[in-house]
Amino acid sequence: MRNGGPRKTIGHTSCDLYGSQRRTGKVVLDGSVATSSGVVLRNWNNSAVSTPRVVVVPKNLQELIDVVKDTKYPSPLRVGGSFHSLNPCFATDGTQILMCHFAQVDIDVVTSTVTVGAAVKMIEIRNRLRPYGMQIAVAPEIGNATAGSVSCCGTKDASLGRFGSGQVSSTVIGVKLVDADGNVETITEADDPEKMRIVRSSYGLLGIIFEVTFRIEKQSILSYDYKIFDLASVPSRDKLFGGADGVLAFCLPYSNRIIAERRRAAGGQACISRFSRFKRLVRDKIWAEKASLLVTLVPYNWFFNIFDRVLVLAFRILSLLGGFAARRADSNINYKFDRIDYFDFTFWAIPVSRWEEFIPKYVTFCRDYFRETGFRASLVSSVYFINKDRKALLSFSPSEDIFTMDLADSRPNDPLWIEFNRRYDAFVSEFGARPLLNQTKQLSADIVYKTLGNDWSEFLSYHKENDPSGRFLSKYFVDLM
């Protein structure tokens, strides 16, 4: 026993789970199946849980096919990747599939592709491509995300340039999956672009993806600098960018400030000095670890106000030091699973055309909730600017460029945080916003139909045709239908 949790040991093959198993030791399986009585699999910040009757770890493709076809493995079948989803999209009371053995990496510089197993993390792909001077065109912040998940779900990175992609699934040009009948399908952008478009936002509801092919390109170097604006006079999109190729911003609605991290393409051969590497490290420590650490240790409104000022000061100093240079792929962050490091957030994408209208109303929304309940978000809201992208059916930027406004807090299960998200869903949906079904909190069927509209109805029709028995259909998705 450790931290009050059991260590399950069956056979000899190790499969390192995240969530509760991450903290109570490895669950060791025989490479096939283990009855999971009493096992609870949690996402990285304990805000969502899965309680499968069976956990299965197929060693190869044939075993995966057998799992899908054999009804002794109860429905719904759901894959658990890195357990980094922010809601229960991975959860099941049937069979949890862990793809640990699908971990191959095949780099083809001639065709500018990398083909990987579904379990390979984005940060590992980055590291494997680096010696070749190559990268995937989009570097999602959550480097823990697995290839299988990003090929059919959504996550984000600020677009670079007016036409650069912002959705990592758009760099996926092929997948192999096992469908609801146990058949192996190969789907490629070249042979069937429409089906590829549907798969890119299928959330595992059309089959178990076991192999993914990404388009790759030469690595790019970016220069980073910072500009701080007062939200009393909302800066335009162009003023926020200041001629930069891309922007990630940190919005502080309670302090009426927004910090723009401006990113400019510096060319693949640009020099990255040791001082730049140090400043990049400091930036990532602040963003990925120290921010959540401090507000977790001192969880009080008065400290959150102080922390806002400290954060602004830190980025002012970083700017005075001249910014830094870094590879674009360095945006991948390997998030830790310790309580003092994690936080919770929700995702919404809002059309850029609503920027100057939205921001003052968003500040008012946050402050009104604080006055009513005494609750304010402990962390900054992250704002990614992402280009129009129609390469996935449920794309979050199908009609025009978007910006995200992602609430973040260090108390994932606080009832006031949960209610805050419910109200935010209703508020932001009035601005033509779109959610992600794996990263948006407290979604309801009404909100999904309102925001995804005909695209959601089209996807449901396609799903019903391809999985009529609901082999992959979990309660989370049923409730959104």
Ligand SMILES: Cc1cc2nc3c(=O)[nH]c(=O)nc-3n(C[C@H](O)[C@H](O)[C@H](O)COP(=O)(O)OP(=O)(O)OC[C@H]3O[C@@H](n4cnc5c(N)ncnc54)[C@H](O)[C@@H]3O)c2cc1C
Given for the second form:
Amino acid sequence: MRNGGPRKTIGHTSCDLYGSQRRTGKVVLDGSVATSSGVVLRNWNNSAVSTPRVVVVPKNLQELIDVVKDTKYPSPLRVGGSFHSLNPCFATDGTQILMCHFAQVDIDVVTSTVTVGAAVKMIEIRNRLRPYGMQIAVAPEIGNATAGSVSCCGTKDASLGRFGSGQVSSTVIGVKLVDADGNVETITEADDPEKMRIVRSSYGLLGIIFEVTFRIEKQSILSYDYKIFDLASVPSRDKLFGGADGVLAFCLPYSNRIIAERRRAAGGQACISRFSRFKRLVRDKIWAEKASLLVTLVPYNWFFNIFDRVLVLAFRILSLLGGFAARRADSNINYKFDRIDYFDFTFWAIPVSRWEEFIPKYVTFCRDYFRETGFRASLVSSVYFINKDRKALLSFSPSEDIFTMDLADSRPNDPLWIEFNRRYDAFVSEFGARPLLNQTKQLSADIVYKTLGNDWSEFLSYHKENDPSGRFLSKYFVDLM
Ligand SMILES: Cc1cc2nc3c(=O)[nH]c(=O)nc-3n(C[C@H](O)[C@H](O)[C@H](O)COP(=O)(O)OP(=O)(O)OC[C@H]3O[C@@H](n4cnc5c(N)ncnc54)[C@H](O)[C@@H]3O)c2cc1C
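So the form predicted alone is up there; where is the form predicted in complex with this ligand?
Everything in the complex follows now, all chains and molecules, and the chain you saw is the first one.
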């Protein structure tokens, strides 16, 4: 930590990612190094915090290498991307690295790739590709997630078609990183597919990624419509799809309903009318803002029950109005850090062969917890259908297609929500489910070994070989080993 030279508060730097962080404590910056006293960096919804002794903002590759090599920057070294993970995977009591100076975007239409700095957000990549009529093949709702994070963590959207990927990391074909010895490594799918496979789910434990190359493709336009089913007789996967290319569904276990958002490829030339754009806007407003705002303002079970019905009605109306058409990448949303309401969710991927067995048990599980504690989740559980994908060692769909069942609520730090997640982990792990180490809540070593099995052990031996001194190893990950 340097002390000389001019000092200023870090919130006044050009580092927007950090500037938008809600934080407490005093931070002073000298050059690119912030000495922090009592600083607390929070994730988006304040359900996970980091308490670094040092915050560093390397301006270029050489400074990043110096940070990794120089032990005056205390371990563990953890990057903070845009702090949208849902557990403390980014947290450190050592050094927090902010990559905001790694922000270049290079589009190569000839090789169908885009190469970006680690800090570039998905929504910016979307915007930069649009004039070229190109897109990344997986378009998650989270537009804020950074390239560095999505290249080594789990980020998903519903798959399209029989073989379309639903994992953003599978669209990554190369990364550059600084490893635990301070060496720069270039890892590509073409030259070392096995190493690329490990890096895609390495969660920052193999190095600091500073550059990412994604495969890109022609922009696609989708038509969206909605169909509502009663869960009293669980619709089969095929019935839910109704011949669509992809489905994201909203499950309402307390109201016995599931709303299927069916997505169909509409052909590149399909036109998007103004009315379509309006309907898309309404859908996104409900999804990203209004739902959590209303249940935050009226946090009572009777209102959650009413709101379930309002949602069903809203999607029924959207459907009666003919659904809408939109570009696939329109899904990316820029979630504001400053808002009066926040939501929280967990992630679990369940093999699709267990669908009809799982759903009634899930409904019972949710209702039993409600009967016992009086707590019911205030928001819908999201159900993404995603194809089998073995491109990452810790992929959540390594052996067959999956559906997710992501419990969501508007009270991130309520003890009953935390306990609900603990019990859900135990419940869902009985169904061959797989977690994500950046999105699943309340994980324990027992649950991770049980669900990721040999893949987790293989990853840990690889990590030990590559980072024997634990330069990148934080308490969060130690607790899962
Ligand atoms: C409102 C909201 C909506 C969301 N919607 C979706 C969704 O639609 N689909 C979905 O899949 N997920 C979703 N998520 C989860 C989120 O996308 C993921 O958790 C994602 O990883 C967050 O990216 P980030 O840039 O904020 O990463 P951070 O939370 O900052 O970091 C995540 C992890 O990556 C590591 N890391 C980050 N950058 C680097 C780097 N350059 N090198 C090495 N390690 C690095 C960090 O240390 C940490 O371990 C959502 C989250 C929120 C809060």
